[in-house]
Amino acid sequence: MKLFLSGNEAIAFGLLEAGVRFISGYPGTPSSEVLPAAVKLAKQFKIDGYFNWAVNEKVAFEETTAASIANIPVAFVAKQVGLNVAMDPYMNTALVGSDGGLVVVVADDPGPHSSQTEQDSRFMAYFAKIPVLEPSTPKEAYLFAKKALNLSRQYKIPVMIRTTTRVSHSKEDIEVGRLSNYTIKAQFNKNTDRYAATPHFRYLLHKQLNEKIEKIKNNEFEIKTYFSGKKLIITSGISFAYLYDIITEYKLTDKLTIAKIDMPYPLNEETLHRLTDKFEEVIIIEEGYPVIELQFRKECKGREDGTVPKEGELTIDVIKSILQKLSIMPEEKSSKLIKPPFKRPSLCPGCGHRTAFYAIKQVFKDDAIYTGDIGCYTLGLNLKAVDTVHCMGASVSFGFGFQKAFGLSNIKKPVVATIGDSTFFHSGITPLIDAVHNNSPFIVVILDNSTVAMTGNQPTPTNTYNEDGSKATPVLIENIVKAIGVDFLKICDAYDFDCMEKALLEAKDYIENYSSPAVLIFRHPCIYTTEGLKNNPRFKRVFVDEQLCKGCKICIENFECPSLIFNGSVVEIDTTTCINCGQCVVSCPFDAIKVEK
């Protein structure tokens, strides 16, 4: 059966297809396609098992390691920066290994596109002695996932799939094999030596993961050649495909030789040092940081003495450079592009985050300091209500600290902190706990539009359906404030402009008298799912009075909509992408933007 598939939807296929029936992990770009994948799979061809996402990482790598101990094959799915959460079981779990195949698959964002770091995750199977295999193309990711199942049960470790944006959301066609349904049988074999091991036997696990390491490297390394040229470069994963291109393209087959690395670590050193020894020059071409170049010890062109820049993805166009600079291939004419006006990412038409932003920044102008999160409400900066992104929760460990160093100081100074549904989930619950016991006076405004919008809308803790579609038990957020011990909640639509300015008025007051923290939820469905769209109240039509509108573009600058448009002279509303839901009518102070029932 041939299948046209990404290189998520690839590896979900090899992962099903290899026995895989548990996999947890949580949404985040280029990685968040793979669960979904499955759960349709899963459906599509009667597949039993849990594919669900968790509420965090480190909560998936723990669910999915004892999964796998029972003897279930399993996998992890996140992105970079998700396996920086998940770091705690993640180093634990190499040392113990796995039983029933554990893989963990990264999704790497080199750039980067959609991400607040930019790094490799091949370094992390390194910093853990896990292998990792690096595919090129969508079906090596297909051919990857099997093959790192079948790895990890032979020797009992996690083994990784490290895949970048490009490998991950191209397409092509993949002869696949058939899925098949099977009775799952789980087992526990108690051994507390191993599961429940004292420093003592850590020693020892890590001494049985050095020797199943050295079997690994030993016994699976491989380097496949191409071409016959005098120069070497050595490669990896989307760095191969790119190369094999330009060498093809350009009759360079006399000039180089690539060798391709399909498992990064561990790697080989004395194999690989014997095919160099046959070459007059090596280079090392690879996406992220020198992970191959620092085992390979000999010396070789690459990131370590600037042939590769240090940073930034390694595009088709970067990699002729790099042959351009080592005169492998000449230089070409630059050919006169046509750039496309700049726009910034920017909330939705019709966001109810927008204006919740837009009340916070009435209310608090530039009085005060907002510590924002991961999401789409990162996109309150255009609506300058965001001061800080650092990762997942730290808005509302920002706020502490923030409200800690200026009480120092005996500074009053606001701290407004926004923070969306599921990361309060994910991260935001414990610093909160934190604030509340330390009696630190800011405000948190939890921005709730009940989906995972950004990665594509995945369900959240307070949906009464999983992924899989499977009947959940919502988690209130309200609830768990109030249970953390928050005397301050206040509740309202984010649609409601008039409900949330009185309630950072009120919350503004609280702060400014009590010593613990306000918390404010501005509730609205997010517009982009079906029942978000289909829900929302909308008007017959919003319009601008041309009669009224100065043309002073406040609206287009302090709401920032991106259906209101400048014609040169006033403003208008674009009609293309306006959801008519007139949240846009409190931005005009003079009332030029109407609205038809």
Second form
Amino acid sequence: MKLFLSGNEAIAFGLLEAGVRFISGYPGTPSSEVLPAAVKLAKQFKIDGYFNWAVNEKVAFEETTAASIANIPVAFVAKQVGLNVAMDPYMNTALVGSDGGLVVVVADDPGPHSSQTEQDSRFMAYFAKIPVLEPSTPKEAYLFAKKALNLSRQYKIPVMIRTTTRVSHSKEDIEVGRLSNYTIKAQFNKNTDRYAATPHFRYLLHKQLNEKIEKIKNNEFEIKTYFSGKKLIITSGISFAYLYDIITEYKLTDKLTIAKIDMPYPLNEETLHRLTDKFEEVIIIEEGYPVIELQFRKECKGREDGTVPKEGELTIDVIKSILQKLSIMPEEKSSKLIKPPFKRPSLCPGCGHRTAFYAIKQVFKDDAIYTGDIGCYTLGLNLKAVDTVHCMGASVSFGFGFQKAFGLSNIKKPVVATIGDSTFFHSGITPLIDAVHNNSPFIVVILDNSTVAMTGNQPTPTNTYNEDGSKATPVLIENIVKAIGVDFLKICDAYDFDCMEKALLEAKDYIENYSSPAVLIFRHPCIYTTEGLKNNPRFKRVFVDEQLCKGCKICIENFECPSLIFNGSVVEIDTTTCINCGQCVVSCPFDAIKVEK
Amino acid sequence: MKLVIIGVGGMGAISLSKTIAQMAINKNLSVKSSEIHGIAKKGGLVEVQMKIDEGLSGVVLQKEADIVILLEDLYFQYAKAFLNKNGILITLTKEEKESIKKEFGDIKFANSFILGRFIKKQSIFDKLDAVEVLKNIKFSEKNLKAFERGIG
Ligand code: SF4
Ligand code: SF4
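Switch from the form predicted on its own to the form predicted together with the partner chain and give that structure.
Let's see the whole complex now, leading with the same chain.
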């Protein structure tokens, strides 16, 4: 059977085909599609298993590790910064090893396109001493997923698949195998020296890990060579596919030889040196950090000497320019790239977050410090109601840090943190505990749209179902907030400006007079989902009265709904994108935005 | 063949690429695509680059494409930049779009119309290859009709 699959779908298929029956993770671009694809396949082929999101990556990694120790083939899925969150169990699982087979799927984001860093997870494999496979195409992603599970089972070691945005989000025709159900048999062989190792036994585990890596290096490392030129390029991942295309397209087959490495760690440098000694020049082109280059330990051109740029995505254009600089292919007459017309990313028309940010901004103007977080609502930037975005949950800890810093200086500075529902569950709860415990008066606004909107509307712990559709018990944010000991808690619909304004003013008053945080929950379902849009309150028509509009653009500047468009003299509403929610009405000081019921 | 499809979110650029990919698979030709989306969810640029029966990556560079299908006029200059010397741009006029919307009730059927145009402009696929795939998708009757219209 041939299917047209994306890299992420291909990984899901490969994992299930190899026998994986437990997948956990946390959504994050570009990794988010792996788990939903597994759910879809499991349904379609009636495969038993557990395929659901965890509250964060650390929890997901621990869950998968345990299931692997119970002898079930498992996989963990996250984006590169998600693996950072799971670092603690991840490092330890490498040492303890896996039983049923454990595949660590990590999607990196060189560019970056939608991440805070360009970090290379292959280094995390190196760091933890686990093998990493790096697919160049969706087809390889499928094959390597199967290979990773088999390697993991054979050597009882977690195996990483490192993909990147381009591999995860490209599609290819792939000849796939058969998916069939089997009876899952969990089993646990107690062994405290391993599973509850005291420091005394840890170095023994480390020794075993080193032995496994040595074996894998000797038995599993291979280099594939292509073409027959005098200069050698060592490469891996998507860069191989790009190089292959350039060489065939520009007929450079007798100028270059390509050595492709599927497993960049552990690298067998002897095998590699035996090959490279035959060439007059060695160039290493790999996307991310110099992982192969540093293990190569011999003279070569690459990242270290500046031949390959040290930052940014290694696009096919960048690789071409590297080959041109090295005089391997002729310089092209400078041809400027045409860029598509720029459109600033913006919250969707009618998004409840926008009204929430607008209310916050109306109450606090430019007086407050606004700590933001990761999710759609990062775009509160456009409303100038977000000053910092660091990592998951940092809005709350940053709020705490800023409040204390200004408190120490005896400066009264209101701090307003904004965080989404899923991000609150992921990493916002622990800093809130700190804020209560250490008496820190600032405002935390939880923007609750009951979904992980940014990455494709995955369910959150407040939902009554999880990814696989099965019934789940909703966990209520307000109960958590109360249980932590927050005294000031108000909840409003994010479409109710008056409620939010009042709550914000009260919260402001509260943090001026008390020494603990005030929490507000502004709740409105994401309208990007069919369900959310269908149930959203709407007017028959929302329009701008041309006679009343002064063309001041105050609505556009302060409210910034993309459906509000300045036509040169007045503002108009773009009816093709407007959802008639009427939220923009409050933003016009001249009452020019009208609604028809 | 190197092909680029350019549209905005929700217009069906991706479904169109899937239809063409399925046509290639049915003929046992290799097919790869590479998708690029902006961060803006609604109305943002969606670009699908495709290689059929060639290459290892799905990436198509500017000045390389044999055919560019443009679904959103805003990106006319950008779309043109992808064409090679003999490249062909396929797009719809406003009138055509409106008449499709009127006749079929949804602008999405423009994709099958434009697939008809595409079939006429290249030599890898013929009419039956497309019909074979359209037969099996949602609203196949309407899609087939729109497709026939596009073939002219
Ligand atoms: S996807 Fe949902 S939460 Fe994100 S901007 Fe759109 S409406 Fe708002
Ligand atoms: S009614 Fe106003 S706020 Fe709502 S989508 Fe239309 S223009 Fe945007």
